[in-house]
Every structure is written in C-alpha cells, then in structure tokens.
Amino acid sequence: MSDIKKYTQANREAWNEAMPHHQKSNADKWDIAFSDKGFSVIKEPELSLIESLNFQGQKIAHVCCNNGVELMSLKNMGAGECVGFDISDEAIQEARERAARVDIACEFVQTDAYDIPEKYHDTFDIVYISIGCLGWMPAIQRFFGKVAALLNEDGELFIHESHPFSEMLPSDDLDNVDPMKIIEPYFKQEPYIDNDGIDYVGKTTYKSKSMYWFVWTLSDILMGIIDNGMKVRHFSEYPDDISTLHGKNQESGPEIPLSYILIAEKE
C-alpha cells in the first residue's frame, strides 16, 4: 500500500465512523431545508464570487462533497450537471438518498480523490472545493494535478477554505488557553494523528479510528495550483471562521485571517 493510500483509507474509515454521529443531529435539518425548492447554503462572501463565475448551466464537480449540501445548493441555484466525489461511503449514501428524496438531480460518487475515474477528466467547467477538504489530502501537488485533470479547457477552480494561519491557533475545544496564542507550527512536515472523533455537528465524543490531518501552507496551496497549469486570478482573505473550530479566535478581538476564497483558471 502506498503512503497516500495508507492515509486516505484510514481517513475513509474514520469518516464512515463519524457520519452516523453527524446524521443523528443533522439529517432531519437538511431534509426539511431542501424540501423548500431553491434552498441554498451558499452565503456571502462566497455567494457573490460564485455568481461571478456565471455558473448557471455549467457542469460542476465538488471534490470532498461530504453529504452533498453545497452541491445540491449549487444545483438549486441553476448549475447544470453536478457530480460530487467523496471518500466516505456513509456520506455519499446520505447525499444520494437526500437528493432522491427532494428530487435534486446530482450524481454522487464514492471514491478516493486521487482515484477519481478518468472518465471524468476534461469534463467540468468548475471544480468546487469547500471547507475541510485540503487538510485530508496527504499529497497536495498530486491532489491539484487531479483537480486540473477534471477541468475542461476553459475550466475554473473555486476554493473556500480555512486559512492556514488558523492552524497555529488553539481550537475551540481547548480550555484555559489564550485564543490568540500561537501553539502550533506553521511549517509542519508530518500529519496530526487524532483518535478523538470528528463529530463537529453533534459534539459527541468517542474513541475513533486513527485519522490523519495535513497542514498546508499558503505557498504549498498556491504552488500546487500553479505547478499544475492553473493561474490564480482571485484571492481574498476573511476574518470569519467557517470551520466550527476557531470561533474563539474570531471573537477574541483583532481581526485575523481565518478563511479565504481562491479562484484559478486552467491555462
């Protein structure tokens, strides 16, 4: 087994373990929300920038789509063919079942991001990446190579993610720690290994299977995009926590970069 596969398969098992915990808290919420025709979770500042892509009718891939709520939202907003990819069997099953229940035409595919089938190459107008994707990727250059392969000749990449700066700060589950104190390195070569579960929805605690989280610097991300034949045409930073992990950092006083939006186009 390759090093990449060792990490991604471990994370797959951890996510399959976590999804039933999420579903206990959130399944009915999303079913009710999407029963309202046209419902969308896409909000500002992301909304205006997504709309600037003129995505109506365009073919969109969501890599690391989890339970599919962002992709279903984009479909409700007028996107064309929509395909979501995620490594978690449980997440994909939830997405498929909900899309069928509320009659939103999205395709959901269970796959390791590095193994997305070649039949999807050169076909998408937009590859969409949302919060909580890049840190699960053990090889960022190779990941963006797959993203570039998915895009058609004029395709664009859209990322809305946590800012790497936030990785240095205490997360909300740490008590009696100054939320503005840097406690972790910015440059970290080895992944974090965690066995404390990932039920950030219901906040339940359980002893989980080992999972691996990788910290990528801004330069890692930017060069991963550039080296794979994409040109960055927009980059904006925000003081908003979109991760559910850094609310205390956001509320602590001075505005700091906690999230960003990046748009790149295939050259």
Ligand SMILES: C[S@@+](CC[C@H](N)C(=O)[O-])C[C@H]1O[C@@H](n2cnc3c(N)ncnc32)[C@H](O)[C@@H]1O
The other form holds:
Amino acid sequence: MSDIKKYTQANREAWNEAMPHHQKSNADKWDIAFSDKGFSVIKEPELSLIESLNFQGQKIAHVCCNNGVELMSLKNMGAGECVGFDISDEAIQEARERAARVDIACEFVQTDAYDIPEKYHDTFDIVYISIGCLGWMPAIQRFFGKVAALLNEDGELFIHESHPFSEMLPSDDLDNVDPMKIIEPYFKQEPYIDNDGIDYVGKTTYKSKSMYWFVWTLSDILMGIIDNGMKVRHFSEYPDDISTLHGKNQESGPEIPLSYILIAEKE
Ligand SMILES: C[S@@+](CC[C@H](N)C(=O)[O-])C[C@H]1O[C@@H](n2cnc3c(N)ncnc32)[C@H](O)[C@@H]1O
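So the form predicted on its own is up there; where is the form predicted in complex with the named molecule?
Let us now look at the entire complex, which starts with that chain.
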C-alpha cells in the first residue's frame, strides 16, 4: 500500500465510523431543512464571494463533500451540474439518499480524492472546497494536482477553510489551558493521530479508529496551488471560527485569523 493510501484508507474507516454519530444528531434536521425549496447553508462572507463567480448554471465539483449539504445548497441557489466526491461510504450514502428524498439533482461519488476517475478531468467550471478538507490530505501538492486536473481551461478553485494559524492553538475541548497559548508547532512534519472520535456535530466522544490529520502551512497551500498551474486572484482572512473547534479563540479578545477564503483560476 502506498504511503498516501495507508493514511486515506485509515481515514475512510474512521469517517465511516463517525458518520452514524453525526447522523444521530443531524440527519432529521437536514431532511426538514431541505424540504424547504431553495434552502441553503451558504452564509456570508462566503456567499458574496461565491456569487462573484457567477456560478449559476456552472458545473461544480465539491471535493470532501461529506453528506452533501453545501453542494445541495449551491444547487438550490442555481448551480448547474453538481458532483460531490467523498471517501466515506456512509457520508455518500446519506448524501445520495437525502438528495433523492428532497429531489435535488446532485451526483455523489464515493472515492478517494486522489483517485477521482479521469472521466471527470477537464470538466468542471468550479472546484469547491469547504471547511475540514485539506488536513485529511497526506500530500498537498498531489491533491492540488488533482484539483487542477478536474478544472476546465477557464475553471476556478474556491476554498473556504480554517486558517493554518489556528492549528497552533488549543481546541475548545482542552480545559484549563489559555486558549491563546501557542501549544503546537506551525511547521508540523508528521500527522496528528487521533483516536478520540470526530463527533463535532453531537460533541460526543468515543474510542475511534485511528485517523490522520495533516497540518499544511499557508505557504504549502499557496505553493500547491501555484505549482499546479493555478493563479491566486483572491485571498481574504477572517476572525471567524468555521471549524467549531476554536470558539474560545474567537471569543477571547484579540481578533486572530481563524478562517480564509481563496479563489484561484487555471492559467
Ligand atoms: C470535515 S468533513 C467536510 C465537511 C464539510 N465541509 C461539511 O461541513 O460537511 C471532511 C470530509 O472529508 C472526507 N475525506 C477525508 N479524506 C478524504 C479523501 N482522501 N478523499 C475524499 N474525501 C476525504 C471525509 O470522509 C469527510 O466527509
């Protein structure tokens, strides 16, 4: 097994294990929400920026789409063909079943991001990446190589992610630690290995299969994009925690960078 596969397969199993925990608290909520025609989870500051791409009618790929609620929202807002890719069998099953139930025409494909089939290459106007994707990728350069391959010649990449700066700070579940104290390195060579579960939805903990989270610096991300033939044309940083892990940092006083939006276009 290649090094990449060793990590992504472990993460696949961990995500399959996690999804029933998320579904316990969330599944009905999304069914009710999406029964309202036109429902969307996309909010500011993302909303204005994604609208600036004139995405209506455009073909969108969502890599790491999880249960598909963001992609289904984009579809409800007028996107054209929509395809979501995710490694978790359980997440894709939930996405497919809900899309069918509420009659939203999105395609959902279970695949490792690194293995997205070639038939999808050169076909997308927009590749959309939202909170909590890049850290699951064991090789960021190769990941952005796949993103570039998915885009058509005028295609654009849209990322709304947690800021790498926040990786240095304690997450909310750590008690008795100053939330503003730097406790982790910015330049982290090895992945974090976690066995405490990822129920950031219901906030329960469980003994989980090992999952591997990689910290990519801003320069890793920017160079991964640039080296794969894309030009960054927008970058903005925000003091908002979009991860649900750094609420204490957001509330603690000084405004620090907790999230960012980046738009790049194929050169
Ligand atoms: C935090 S969730 C993304 C959540 C999404 N933004 C949301 O809020 O629902 C991360 C997702 O990445 C997926 N993932 C992890 N590694 C992957 C890989 N190698 N290829 C494709 N998807 C992957 C997981 O299965 C999971 O659904």
